[in-house]
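The chain that follows stands alone, in the form predicted alone, written as structure tokens.
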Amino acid sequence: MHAVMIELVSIMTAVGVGHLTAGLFSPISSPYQAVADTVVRLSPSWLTEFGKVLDFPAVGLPAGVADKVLLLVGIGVALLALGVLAGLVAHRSRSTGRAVIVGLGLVGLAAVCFSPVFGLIDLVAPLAAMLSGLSAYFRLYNLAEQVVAPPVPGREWKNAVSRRSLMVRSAVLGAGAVGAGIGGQLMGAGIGGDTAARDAAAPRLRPAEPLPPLPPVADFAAVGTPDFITPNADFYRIDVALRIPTISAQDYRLRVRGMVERELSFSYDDLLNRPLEERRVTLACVSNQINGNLISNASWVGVSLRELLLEAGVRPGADQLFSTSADGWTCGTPIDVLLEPDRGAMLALAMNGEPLPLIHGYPVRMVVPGLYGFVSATKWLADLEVTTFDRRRAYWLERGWAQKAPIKTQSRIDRPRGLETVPAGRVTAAGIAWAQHRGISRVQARVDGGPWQDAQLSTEVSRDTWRMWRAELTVPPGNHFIESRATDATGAVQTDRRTEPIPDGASGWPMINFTAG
């Protein structure tokens, strides 16, 4: 069992030291993290799609977070299993155990080097991880030899190590490895983030023309719809970042380059000093299933993306704005949409009255009304390249998703809840509808496939936000189902044809089964 213990402690040491070193020098260079990122980049579309909607709310793991936690835990379990197997083999051949540590170190090194945002400083963490793992391996085996080797002439037995001592030293080294990993995670996660800079920026995030207050009937929350504005803590999160990028506002630079007349570069202060706009915009994920919850609404403050592009001067032939996140994720947005005078595309700096939260893109993210997030909503924005779709292919386009993805006309039923039992007679149905940048003009509901009934709509706040609906329906005792459908301001009616999210968003009428009794 000594061999298994030594192998496991050595692997733990490598992972812990690598994570700590990454936290000190470059958070994205942790070998453990880099391997997980590589798994995400190489995963087939069906697996990525499954992960995006996976959630365990009972233990505080919503969609967008649960997949990341499970992936990291899964890699940890795989390392433990490999350590046990290598230790069993190393009991007869020590070189095998050593080779496994070297092999794992090389895998981590390769994952770091092939990261989309690799820099030379990123070599420090994987090299430190490999060397520390090997060092722990040799030191513990030297101690183990003193336990099992008999006395020899010229060597005093008092220098031998007891089995208990070997176990204690291994435990101390393992605990140190865990502590190093936790320390690296805390430093790399930027606990508190750039708190001082965010607090300092808050008073300056005031739009030149603040939006008017919300109308009295902006939602029907009293009968089961969401509040019109989604609190930051409840706003849905979907991204591929296994570790939230922490970017100092002081060091932040955004480039606008490519097919432009003049390249531009902006600091965070440069953006703060530009005219700030405020817009209420509903964001929706293309992975949202029918009646799903990957949709939220917020008030955003930022600078006009159209004005930045006009200032740079878009050259003829360019049709794509290729944006890159600080974690290497890429996104392609149609240039013609961004240049529409009334589109309202922006680089957002604030969300619901405060600087962007870390998980939602601080310091700068994109917000483009009317497009699904995978082609419009880059968080932790680092680079903007004006180019063509032929020259650059973004992350999700490479995985078979659509090149252009306008949000479809959709509705959702929030009340009654699925399989809920309600009193028979008059039943209030309620929900939301959305068709960003077109607006909602009508919602209808029906019971058991009967005639459609017009629903009452909340006051329209903006064509770029969701709109709430409610309907009073009469149902006898028994099992029933409710359906809804929306009509947007162009007259287009939500289709009943059911499709999966891939490649450009799900479609179909939502349906809820319930019991009246």
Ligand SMILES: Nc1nc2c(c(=O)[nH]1)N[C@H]1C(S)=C(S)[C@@H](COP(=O)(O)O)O[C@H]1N2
Second form
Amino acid sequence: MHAVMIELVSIMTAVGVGHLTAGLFSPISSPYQAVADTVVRLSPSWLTEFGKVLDFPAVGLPAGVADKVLLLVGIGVALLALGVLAGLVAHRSRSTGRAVIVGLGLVGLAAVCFSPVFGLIDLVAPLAAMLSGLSAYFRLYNLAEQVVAPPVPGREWKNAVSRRSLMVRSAVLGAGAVGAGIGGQLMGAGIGGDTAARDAAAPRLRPAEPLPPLPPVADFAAVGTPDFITPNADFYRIDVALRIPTISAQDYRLRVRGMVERELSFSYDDLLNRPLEERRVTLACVSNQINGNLISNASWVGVSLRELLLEAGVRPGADQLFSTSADGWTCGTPIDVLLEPDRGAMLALAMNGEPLPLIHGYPVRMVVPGLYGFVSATKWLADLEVTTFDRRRAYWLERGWAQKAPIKTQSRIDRPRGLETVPAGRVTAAGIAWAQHRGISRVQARVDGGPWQDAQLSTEVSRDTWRMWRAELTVPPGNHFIESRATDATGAVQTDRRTEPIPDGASGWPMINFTAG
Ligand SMILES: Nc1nc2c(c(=O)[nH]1)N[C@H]1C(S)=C(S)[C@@H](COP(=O)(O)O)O[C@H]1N2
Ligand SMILES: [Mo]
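Any chance you could show the form predicted in complex with this ligand after that form predicted alone?
Up next: the whole complex, starting with the chain shown before.
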């Protein structure tokens, strides 16, 4: 019994101290965090794709968050289970209990060392974790050995420790470990740390030329499409960051280096002082399934990435801009696309009128109209290296996704909803269509494989944003299915050939089954 408790408390101490030390020195060096990050990096793609769309709305966990919470809780449960097992064995052999703590410590240490952003300072937290876990183990075991059974008359109490005091000390240590863990979390997250800087930047994030207001019919939200602009709180989120990198705007530095004539370096203030432009751009994730919701639209304010590259002077032969985020995630974007004068590639600083929210990349992220997010939309941007595709391979390329990934011409059906029952007769179908940077020129819908019918389109706001469609269809009572297909401004029609998201985006016509009654 004692053995299990001692094992558990020792493991908790190690984890708590590791997390606290990391919070003080370098948040990414928390062994717990590093192990979770390693699981993410090594996950097979079926698991990753499952995680991206997993959500638990009932407990307030949207997609992009639910998978992360599940992983972190899962590792905690696994640790506790291991602790119980090790404790049961340690009851017989004390060295097993010790070995498990050393083993876990080494796993944490290895995970930290293999982080893509490892630095020497990152050794402190895993070492502190292992030492504190071991010392808790020895201290509690020594205490446990002095525990005597209920005092018998005449027995010497002096050096003996009561069972109760062992329990109390274990409980205090356990509670301390939990407190240390929470403390480390708060410190690492820089709670309150940068909100002042974020607020201070807000008034300066005004574009030189504000965009004209939206046209009156930019969406058909009244019949079930999304609003034209996605509120920040509803914007889809995709990243591999278990801990949101917290970068202080004061310390922010962005280097532009590699195959350039001149290396450049910018502070957050330098970027704020450049001419700011505003663009409405719809971001889309390559992992989006047909009819999926990993797509959102915002108005971004930031600086021209093309201007930055021209200032640095791209040397001949370079074909890739290799960007790295503060947490080590990497992304490769074709330089020729970024240098197109009318592409509008930018380093965004604001999203829908406020400085970037932390989960969407504060303080600086990339936005490139027309390319899927995994090859263009680096959040928490830390480094820009001009290089070649031969020389450096980005995060998702290493995992089987495409090197270049322009967004495909697509549409989605939002109404009727899947399996919905609607009154027979005239049925309003509605949805979205997108082909960023080419623009949408036509959307058609049909019922039960019948003739295609042209849908009405919302006013085009920009060829870089989605466009909404609605169509009035006539359906008799019974079960039906509806399909849609979009045509982009180059005349290319959305293909009916169904493909999986991997490697360069899903294709195929969306289809919804519904009942008219
Ligand atoms: N640092 C970092 N940036 C990232 C990613 C990531 O994992 N880490 N994911 C990319 C992917 S796959 C997409 S689709 C977009 C999503 O941006 P959002 O979360 O703001 O919607 O961010 C991109 N930028
Ligand atoms: Mo993505």
